[in-house]
Amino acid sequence: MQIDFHQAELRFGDRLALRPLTLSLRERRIGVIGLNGSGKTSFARLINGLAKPSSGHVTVDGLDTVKDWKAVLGRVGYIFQNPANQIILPIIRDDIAMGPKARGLKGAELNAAVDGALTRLGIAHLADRRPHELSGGELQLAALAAVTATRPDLVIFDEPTNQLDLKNRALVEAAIRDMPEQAVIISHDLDLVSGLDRVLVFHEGGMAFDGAAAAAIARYREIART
């Protein structure tokens, strides 16, 4: 999948959240790093239409995120920073079934989509559990199962390892590493970012670096020291 920004800018009233940006992305694993308030989340939300550019435009495989937003939403999944806010039904299996059901799946086909998502992530044992019974890492995996059950081409992660202990962080990192879908990963976890194909560094609403992970991390550290 190719993501293209064409002089895309994002403003909220008088506040500039993202300066005009032009770039193309097609790598399998793309990292996005930067200080808080640097424009990372604004950038990510423009990709799937959660935010609409104030000027310019964004396309996903040629689909405009404003004009073709329904088609884009069907191809781009989003995992929020707090997955507990994303899981809205009381039983994990039922929550995962929501997306495929909305796309017209029913009966055996629906069950296969849900079971496939659970099995693929190794969380079939969580199917009948309630969200409050799950650890942070298990919640992240349940949210990922709910998104991937709808068969997106791209998944956007917003701080997927935030506040996870080492065990749960390892579970989430392995899931991201092994998933076949393309991924854009916003993170302050530099260990996670270090293994990605391409990393963007944002600073004060603009892109400060675009390139290999090691060089991107070095640039981010320079910015953090100033």
Ligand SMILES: Nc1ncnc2c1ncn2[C@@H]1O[C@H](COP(=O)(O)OP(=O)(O)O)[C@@H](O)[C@H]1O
Second form
Amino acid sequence: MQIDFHQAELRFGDRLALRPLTLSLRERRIGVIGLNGSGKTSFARLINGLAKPSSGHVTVDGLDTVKDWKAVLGRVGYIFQNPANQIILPIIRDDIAMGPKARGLKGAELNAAVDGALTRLGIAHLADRRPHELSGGELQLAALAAVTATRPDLVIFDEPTNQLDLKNRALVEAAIRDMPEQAVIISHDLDLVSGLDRVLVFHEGGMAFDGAAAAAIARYREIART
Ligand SMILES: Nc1ncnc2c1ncn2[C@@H]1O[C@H](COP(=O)(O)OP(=O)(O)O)[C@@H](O)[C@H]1O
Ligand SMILES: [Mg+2]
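Having seen the form predicted on its own, I'd like the form predicted together with this ligand now, please.
Complete assembly follows, chain above in first position.
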């Protein structure tokens, strides 16, 4: 998808979370890095209409995130920082089925969509578990299965590997690397970020760098030292 920010800014009262930003993105793997509070989540929430710009506008493939919010939500999936907040039904399989059901699937077709999402992420054995019976990495994968089962064109990840041990981190990184959908990935995991096509660095509510991963990481290290 083509993501366009047109002088989009986000304020909370007199606090500026994101300064007016104009930007076009269409790479397959887009990274977002920066210190805590630098505006990363604000930027991500503007892309799928979870946050509405205080001024300016944001479009995805020409759809306005405010005027066309329903269409935008259908095409842009979002994985929250804490996936436990995202899985709302008591059994994983039922939670994953919600998206396909909303698309009108029933019976065998519905089961095939759910099984497909589970298998694709290697978590078929977790289908009948409850969310509190999963590890952090397994929860991330289940959240990703639920989001991809809705067939989005773009998935946004807000710090998907932060809470994870090395093993779960590798699982989630591989799932992100292999998924066919376009992705915007906010992360402090510089190994993950170093493989991305284009990386934005945020600092104090503004975009401080936009370009190749290695140069973005160097800029981020510089910012962290000051
Ligand atoms: N709901 C909110 N109300 C007030 N201020 C907020 C809210 N959400 C974020 N902010 C502020 O906006 C700034 C950017 O936040 P955020 O985009 O969440 O940063 P990051 O994701 O990079 O840590 C921070 O100063 C934060 O305190
Ligand atoms: Mg954040």
